[in-house]
Amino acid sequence: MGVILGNKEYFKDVKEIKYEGIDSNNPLAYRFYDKDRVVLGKKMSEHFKFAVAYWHSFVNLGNDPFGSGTKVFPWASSPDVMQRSYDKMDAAFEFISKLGLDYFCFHDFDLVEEADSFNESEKRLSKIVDYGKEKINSSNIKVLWGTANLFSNPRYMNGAATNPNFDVVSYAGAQVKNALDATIELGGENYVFWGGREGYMSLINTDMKKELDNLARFLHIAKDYGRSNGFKGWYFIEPKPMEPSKHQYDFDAATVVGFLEHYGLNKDFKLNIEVNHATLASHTFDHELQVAANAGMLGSIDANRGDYQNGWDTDQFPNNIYEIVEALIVINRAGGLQGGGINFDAKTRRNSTDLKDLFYSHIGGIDLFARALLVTEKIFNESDFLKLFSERYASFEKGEGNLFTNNKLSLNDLYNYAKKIDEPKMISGRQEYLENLINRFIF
């Protein structure tokens, strides 16, 4: 039997997820996410641009280092590789449509399984992209960003763009070309580079400078290829400190900002910040967002969380309202995300094996962000939060402080001013007051 194209229904027990309000007890409804509601001057859907992660939702079978997969997906049952790919895409578009979302994100070999040869992989990808174009054209669903999986195959055990073997670097370039072509053909709004294995395990056998130089060269030629072929979106770098490499070159937001500025990539690249990657780097999520915003590079985010008892990337769905409120305070004070949106780079737990669990997890994450946005609006509009924030730095807006801000004072000027004043008064940061303020609006 040949490949059968169609629109099979995989989630028959689930209808369209709708907004029912805070009093709803329906677990398959939104209690806070009213996508057309205007908050802080924009519709909720425009604030967030929620995207489903193709890999975690439709490819991940629940494998872990100690056991094989636990999830049995009906779209993964065919013995034919292309039939599995078409079925998986049918399931993805049904799922995203029933959630009422507009976007998804993908790796090249999420869409279709990698073959034993480059040429066959290329043919498979071309076929599924053609099918994806049909699905996109017949729906309101779009690609937030695409990327290439440059970390799973054993050939990338020493990295892709930073590999010490030029043959591997070349192979990675060919794979990125195809992934960029796929992203462009599918109308993708952005393209992401996740470093995966772009790093090192030991400096004993690593020429770090050469690898960083090669990474920059690789990103430049990939960027130039995309631009020459009509790609107008942003390129994103997604920081992560370690795992799988001991030390990755995209360690955190500050490291990536410095790298992009040093190598002249900052005009085309922004950052995709992930919650779990921030905490693995011993930072808070809002810290990483603020670093990116300070550099004008706050492009997009991956929404998830880690486990406080586990020191690795657990990619759990977000559930910490306080963490997300603090993040949205930063994002909204910075003017919002630039180009990107919120991709749920999160997976249901290994023992969550029902198809409905995919819905519960996404509904919970979406509602969490929606509720956090409503809290953020109240904090901005109904409290003295922003006023207190500004007042703390008010001394830089007048007199000598203003001259300093405008680069009009020398070190001698600071010396002469200090001699004229009394011992500076201690001014409280009022951290506990502000924490209580945020809690007041949450609860």
Ligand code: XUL
Contents of the next structure:
Amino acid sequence: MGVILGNKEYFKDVKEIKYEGIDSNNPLAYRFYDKDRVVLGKKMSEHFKFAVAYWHSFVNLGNDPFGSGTKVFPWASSPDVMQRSYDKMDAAFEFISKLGLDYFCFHDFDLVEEADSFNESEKRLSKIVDYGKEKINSSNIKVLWGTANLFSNPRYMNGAATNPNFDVVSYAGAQVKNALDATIELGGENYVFWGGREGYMSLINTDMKKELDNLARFLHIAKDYGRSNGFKGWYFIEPKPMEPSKHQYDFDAATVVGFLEHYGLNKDFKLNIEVNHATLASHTFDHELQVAANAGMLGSIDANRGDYQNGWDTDQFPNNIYEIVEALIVINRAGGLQGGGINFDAKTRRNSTDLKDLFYSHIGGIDLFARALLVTEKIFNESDFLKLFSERYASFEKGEGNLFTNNKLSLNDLYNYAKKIDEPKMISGRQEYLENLINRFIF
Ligand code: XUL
Ligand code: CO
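Show the form predicted in complex with the named molecule, please, because up to now only the form predicted on its own has appeared in this conversation.
Everything in the complex follows now, all chains and molecules, and the chain you saw is the first one.
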């Protein structure tokens, strides 16, 4: 479809990124991501639905608690706030189209800077949404999901939907209404709730049950509003165990599945699983994916990686082939993602200050997923991996095991069966054999 430019070209040194194959040594080309190539029955682009995260790539200038931003973005220089917002969107569409991707994800106040008053913020948002609609309609670029930033503004210091002060809850509601409207207007396929400050620091001042009840009430009315205004996509909850709150209510996938089922939200909500959030919860990424898949709630992914030494959300671009192969095994065995895709919720390092670094980071992440998918296809089709997996549980498919599977046995029946048979055989789990099998296709 070609490159989509606004008034200026922001990434002049970079042309469209093309698939050049494994022998290419061009750092601005894909070696594995061949979007129309069919793998395991679907095009690569359909497997992944890669999305660029607006906040990390076009907004965040690299500030951290010890210093201000380091990145100089040419789209951020106009003295006029709306012009800055239009320029940023032009840069985003140019970048996404040069990568040959189809999607982006946004927070309301990534699209345009939040103003001092709610009314002014609302006006700004509606102007940039009009502009975004034009850009979307004249391109193939779509919104994978939208969301509201309910964590940056100081008013949310005690939480948004879980704030002890109803007035703040109402502001959060107003903001979600506008963010949902924006997502619907822009044809967004899904809507995300990440509970940024939905949690607490201490129970000395927190009525946890009341806050959780309020969170569920809030999600119900937000969901009903979206449905009655034509939103047909999935709502996603993105678990994270800590940061910024000490205890986040959406700790991990198991906690969120339990919450959604307890409060009757399980028909409309699925999960958006983020790699670095999984590891912060002391889980692996594939564990979190599997928990979501078990509940039929594997919706979408925020792709990134953590750091082995640092205990915070470093949001680095993914580059660990083993981690992503394990993830794709789980996702493909579960039948794929429901409605979502792979959003690069990842940022280049603070000292990666060239505009080209944005390309290298995305190309690396995209090629990693593509390579991992090719490995997964080989594991499934050219090895006995799936067979070994099902053989491990074969005893539940026949005889008494099958009766157990069909809920036909009581505890007494187990007792009588055990008395009849010999001491069970020791059957190896063969973990190292399987690790070698996976590595055989990675190497
Ligand atoms: C924060 C995080 C967010 C959400 C969207 O850790 O992952 O960027 O993905 O609010
Ligand atoms: Co995220």
